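Single chain ahead, by itself, as structure tokens, in the form predicted alone.
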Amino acid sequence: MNFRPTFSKEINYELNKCFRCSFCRSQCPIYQSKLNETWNARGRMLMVQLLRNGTITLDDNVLHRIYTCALCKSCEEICPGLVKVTDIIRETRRQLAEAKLGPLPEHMQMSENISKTGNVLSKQRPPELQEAIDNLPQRSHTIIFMGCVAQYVYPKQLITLFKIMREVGLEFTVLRDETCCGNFLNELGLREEFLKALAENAERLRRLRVEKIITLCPMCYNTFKHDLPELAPELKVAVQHSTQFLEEVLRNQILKPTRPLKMKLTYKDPCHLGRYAKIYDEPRNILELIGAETVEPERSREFSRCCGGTIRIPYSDLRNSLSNRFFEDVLKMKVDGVVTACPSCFHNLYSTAPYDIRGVFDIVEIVGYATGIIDRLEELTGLLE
């Protein structure tokens, strides 16, 4: 296929900074699964350079290298040249989409789901969540942006957050006609579709005069924290991730732990909460404030392993490999469970957890249990049928 991307001065500068030193091999999760240089960050950079120069043509092998990048930013944490690999991959994907050569068919189905149903999963809102929403005020200056995964697959995580917010006396509501924030579309290179999805939610925020957004999903957090101000600068909306909110109410003793946690836990940093949003301390502070015994994994914080969630479709086997490598580290630590602060990470880890691990938990449910707001951790685990 004839495809020769034309990059801006800034992207060309980033691309030319890669001098193929191979430092990224120690961090790239895809390379560590494939053990082939063409699946590594520097291999991808070389392919994009060769495409740009017309030295190679686009084929399925090249496409798969471009779309299996998890955009996890692991390589950027170790790169001596500070190459913005994720910016280069996103721009390449954008031009592929513009040329109708990408994304892959499975990705286009997800885009179609958002267009038709408002969510990437093409699901209906679960009745128990709808019932909880019906009991919320019609308007409030504070909203919880529910996100696709928590809203349609793990609704009890949201319901627990609702209960916590009521417990601390915070008035809030949700966007009853909420649709996907669009971040995943942007990752696929579907820039126009992303801006349309974000604009629809911006209009809802404007209509309800929202002043503050709290979200469970790190991708939603980054969208409203960084992309919304560019699209709608007149909207002065404060954005908090649920971990920032929970740490605040626990540290100020507005919410207090009432039940000891008889488990040894480790925390898994989500890529979009850690490397993208630089939120590392708040989740760990939460676990300390509720008295949890925690152990740090060998690779954590900015060097945390990616669970592979962003490439789960259509590369579920590769996602499994990435999650399994994380659990190989966890099993050496002799912990009872894993805590994360991202619904997508929760899903990927829950789906692949070995029997030796007693549980995979979202941090909201751990807080809900420790503060007596929910009775059993088990009531929040498991896939919604």
Second form
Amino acid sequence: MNFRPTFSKEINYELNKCFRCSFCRSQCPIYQSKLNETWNARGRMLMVQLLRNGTITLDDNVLHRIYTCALCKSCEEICPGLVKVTDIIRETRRQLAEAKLGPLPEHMQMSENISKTGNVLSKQRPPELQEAIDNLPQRSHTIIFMGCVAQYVYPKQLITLFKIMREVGLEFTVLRDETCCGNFLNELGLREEFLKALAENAERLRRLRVEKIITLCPMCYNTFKHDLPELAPELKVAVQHSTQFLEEVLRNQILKPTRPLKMKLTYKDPCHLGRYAKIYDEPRNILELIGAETVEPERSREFSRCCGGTIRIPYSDLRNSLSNRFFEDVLKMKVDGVVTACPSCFHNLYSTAPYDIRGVFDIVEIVGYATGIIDRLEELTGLLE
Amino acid sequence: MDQRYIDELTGIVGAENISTEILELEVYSRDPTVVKGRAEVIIWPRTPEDVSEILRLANKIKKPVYPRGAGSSLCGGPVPVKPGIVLCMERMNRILEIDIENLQFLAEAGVSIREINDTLKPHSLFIPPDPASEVSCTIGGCVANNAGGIHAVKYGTFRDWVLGLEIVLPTGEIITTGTRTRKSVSGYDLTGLITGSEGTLAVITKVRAKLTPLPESRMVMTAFFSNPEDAGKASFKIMVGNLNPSAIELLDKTTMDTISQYLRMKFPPAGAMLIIEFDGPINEVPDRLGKAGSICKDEGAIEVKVSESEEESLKLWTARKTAFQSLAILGKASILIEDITVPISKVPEMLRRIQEISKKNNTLIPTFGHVGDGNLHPHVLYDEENSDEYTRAMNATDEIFKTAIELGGTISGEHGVGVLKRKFFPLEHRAEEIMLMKRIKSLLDPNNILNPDKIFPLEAEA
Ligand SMILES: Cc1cc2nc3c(=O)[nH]c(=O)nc-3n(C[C@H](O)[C@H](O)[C@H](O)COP(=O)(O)OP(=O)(O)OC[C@H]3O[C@@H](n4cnc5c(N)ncnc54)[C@H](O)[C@@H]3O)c2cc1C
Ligand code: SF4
Ligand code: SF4
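Now show me the form predicted in complex with its partner chain, since the one above was the form predicted alone.
Now the full complex is given, and it begins with the chain already shown.
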């Protein structure tokens, strides 16, 4: 296939900065699963250079290297060249999409879901969530941006967050006609579709005169924090991730733990909350404030392992190998469960956890349980009784 | 390569451990340097027996084989300069034994140094040689290259830590060298012969090496000088002052400037700086650090500063590790990384001569390196498209090597000769010595299939 990307000066500068030092081998989860350099950041950077120079042509092998990049940024944390690997991959994907050579058909399906139903999963809102939403005020300057995964798969996370907000006396609402934030469209190079999705939500924010957004999903967080100001600089909206909000109310004792957590937990940094948004301390502080006993994984914070959620579709085998590698570390720590702060990571971990992992939790629900706001942690029955 | 042989190789390792995909051939034909090769097949052995069978076949059909670890070589070492087989050790990556009682470990060749040290950490043990590439480079590659690093000044290079090896000869025999004991005078030192042979004599499949307890404490200090020569003098005085530093690194002005731009770090205005580290018992380290500080001041240091926190020390080491990449700011397309080493008393003179060479040839030569053990990395920068600049850069490189040899030094302290330095090899070694080395090579590798065209100059270059 004829495809020769041409890059801006900035992207070329980034690309040429890769001096093939090999350091990224130590971090790239895809390399570590394949043990083959062409799946490493180094291999991918050389591949894009060769495509650009016309030395190699686009084929399925190349396409797979482009779309298996989990955009986890693990390589960027170790890279002595400070190469913006993920920007280069994203830009290459954008040009592929522009040339109608990408993304993969499975990705296009997700994109169609959004344009048809407003959400990536093409699902209906669960009735219990709809009921909770119906009880919210029509207007408020603060909204919770619900996100697709929590809304359509794990509504309890949202309902718990609603209850906590009410408990601390914060007035809020949601965008009743919220549609997907579009982050993953951008990750797949569908830049135009992304901007369209973002513009729709921007219009809703404008209409409601929203001043503050709280998100459960780190990807939504990054979209509103970084992309929204670029698209609509006139909208002055403060963006908070739910962990930032929860830490604040716990630290200021507006919300207080009432129930001891008799379990040992480990916190998993989601790539998009940690490496992207640099939110590392808040979730840890939350767990400390509610008195949970925690163990740090061998690789945590900047170097935490990606669980592979972003490549689940269509590379589920590769995703399995990434999550298995993550759980191998967890098993060594002898903990009662893993806590994360991203509905997508939660979904990925929850659906791949091996039998001997006792619990996978969302941090909002853990807080809800420890503060007596909810009575059951469904993902871990038996242990707490 | 004939499909028949590819099928035979596939029979040895299985289809999932061999590739002729164009993209993979391209990626595995390179290392960080400008040297580019032409891989025909990439193969990933899983056992020494795989390696043995591959080599037997290659030897029979006289096909070059290029052992490769992480491919972080700075001299073109693993590059398949002739069409041939790239033998990737990355899937032989298990740590087989940690023998705490006898302070040693046994690992397959493809394990990274970082992984070994991470595994040892809970036991408060480590293997000290730490090339700046330790996060990724492999134990096999490090032994093959006799790699060093910032702590070599105190702890030596891999040669000082290896006890024994499992190797496969180019003719296919699997051999175990060395012992489990801490000393031995039983026969020729085959372990020593293979260490530093740059993958030209045998493929290393396992390494047994010594360990040592992690030091109780580490402290770091920086000293700023008006020129590199004074910094070199201070380094020499510290080295002979019975203080046993664990690292002394030099950064010259150009490097300091590029790092400060690159990492947005601030250094006091100076012509050169030293980063000095001491490790050991908590009650001794500050005293030794203090004495080194006084030496620096005696030698004209403008400013001496002790790092106040581990975080600050870490920042300094990150800066040092980023030195090479920061040179990109200077906007020169090509860089020749030199790795000369001179006797420690000659360091100040070498540093002065590098500055003279730079001036004379009107060529930028930012210099940094492990000044404590005399190992310097002058980086000759040029633009290949500019033929005048290219000629001046080549002249400067020539002069640097000649000066190092004149001062009793060597053309490579740790990176190896590989492709990039082979034409300078005869500067250091007389014809008889080279002949002896070549005889050893042909004894072990009669058909010259293992990593050919490395170390020794090609006829055209000699
Ligand atoms: C940014 C950067 C910093 C560096 N800093 C240092 C430093 O401080 N000190 C230092 O010494 N080096 C340094 N290096 C150079 C390099 O990392 C070392 O030489 C390292 O030991 C190479 O290991 P590797 O696994 O990458 O081997 P490779 O690069 O793959 O191979 C190196 C040589 O060893 C041979 N080889 C590899 N594996 C085997 C095997 N199993 N059996 C036989 N032969 C084999 C290859 O054929 C080749 O000739 C640096 C490199 C980079 C990119
Ligand atoms: S760590 Fe950075 S510079 Fe080094 S090979 Fe990977 S992407 Fe390139
Ligand atoms: S972003 Fe993640 S998956 Fe992609 S190259 Fe970097 S480390 Fe590998």
